[in-house]
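Only one chain is included here, represented as structure tokens and corresponding to the form predicted on its own.
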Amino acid sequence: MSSSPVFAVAHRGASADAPENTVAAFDEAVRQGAVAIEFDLRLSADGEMVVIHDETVDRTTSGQGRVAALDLLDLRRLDAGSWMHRRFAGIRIPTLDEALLAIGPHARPVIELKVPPPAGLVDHLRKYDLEREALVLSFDRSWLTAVRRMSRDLPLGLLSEGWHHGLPEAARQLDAEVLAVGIDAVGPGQVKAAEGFGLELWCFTANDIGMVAACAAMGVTGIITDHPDLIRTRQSAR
């Protein structure tokens, strides 16, 4: 069992304390000491990159409908905060630029693709000098392959709910540096297997102190959590 330091990857920001995937959640994650902040990327109907997890806006905004069917202006009219608490009323769905501006100076942006990689993704990261600092995650290996064609320098991470014997090799073949696996599938053997291929093993989603302690003891590097303040060790994720 390992006693190596671990770091918090704030899941959709500090999403236990502020509306997920909003600038408020990113700011709160920074305040709580997260050194990496994960968020989800989709496209509006007019091709703008926006930060929202679900395929529809129904759960986390005042509106209804598919994200891909709404123009950016329509999305920006929606209240993305009141569903959690009235003090967050008026918070909006962020654009990719707004997310990078909120996170980039303070923590590592970790972008989970919910759609195939948009053509302008790498250009946006370069604009903020984040091409080598950010990390792009996906469950879809073909999407990660496409990102690698766009940039040789942008770090990649493969997501998987479960574990199978060939998973570390698959991640390495994608030229990934991170393998992020569901917490129920993580053990010391998985950590060792990932390290054997030169990969960091992250786990998701650990939301109580016992789960965090178990992940840390197994040697996991990054712990994806809605509660980044549970992880007191401060260590750079870059």
The other form holds:
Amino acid sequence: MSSSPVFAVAHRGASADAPENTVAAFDEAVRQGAVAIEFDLRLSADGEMVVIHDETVDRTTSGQGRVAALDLLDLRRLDAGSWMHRRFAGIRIPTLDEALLAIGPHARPVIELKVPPPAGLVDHLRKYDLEREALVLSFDRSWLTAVRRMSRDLPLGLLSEGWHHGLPEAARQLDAEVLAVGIDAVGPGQVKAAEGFGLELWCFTANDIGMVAACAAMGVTGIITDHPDLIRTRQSAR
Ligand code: G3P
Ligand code: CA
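I would like to compare: after the form predicted on its own, may I see the structure of the form predicted in complex with SN-glycerol-3-phosphate?
Every chain and every other molecule in the complex is listed next, the one we just looked at coming first.
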């Protein structure tokens, strides 16, 4: 079992307490002590990097339609907070820059690609001196390979819902430092196998204290959670 301390990776920000993937959720995650904050990256129709989970805006905004079919200005007109509670009315879909500005000084930005890596991604990270500090996650190995071609220094993490033979080897071949696996597929054997390849094992998504304690007991380091206040440590994410 790993002896490394555990730390919270806020899932879409502190998404239990504020609208997911918004600056309000990132600010709340910082307030709750998250040392890393995960968010989802997509592209608008006019090629701007925006932070939203779903392929469409329907669930988490006042609008309708595919993110990739709407220009940034159209996306920015939408209310991304009222769906959760009226006190969040008027909150907007953030751009990548807004997310990095909100998170960067306080916690590690963990960027999950929901689209192939945009050409400008690394430049945006460099602008805020976050190329070595941030981490890019994806379920898609070819997208991580493309990120590595863009930057030798940007840390990578491979996502997988399940566990299968060869998974840690695949993450190592991608030059990843993190393997993030669905919580039901994680046990002490998986932690040991990942460590054998020099990888940190993170689990997703642990949303109650029992799940968090079980992950910690297995030796997982990063615990992806909608409730970062469940995990309060002094540990840095790096
Ligand atoms: O980063 C892990 C987790 O966020 C992947 O699933 O659906 O929440 O993006 P999803
Ligand atoms: Ca995600």
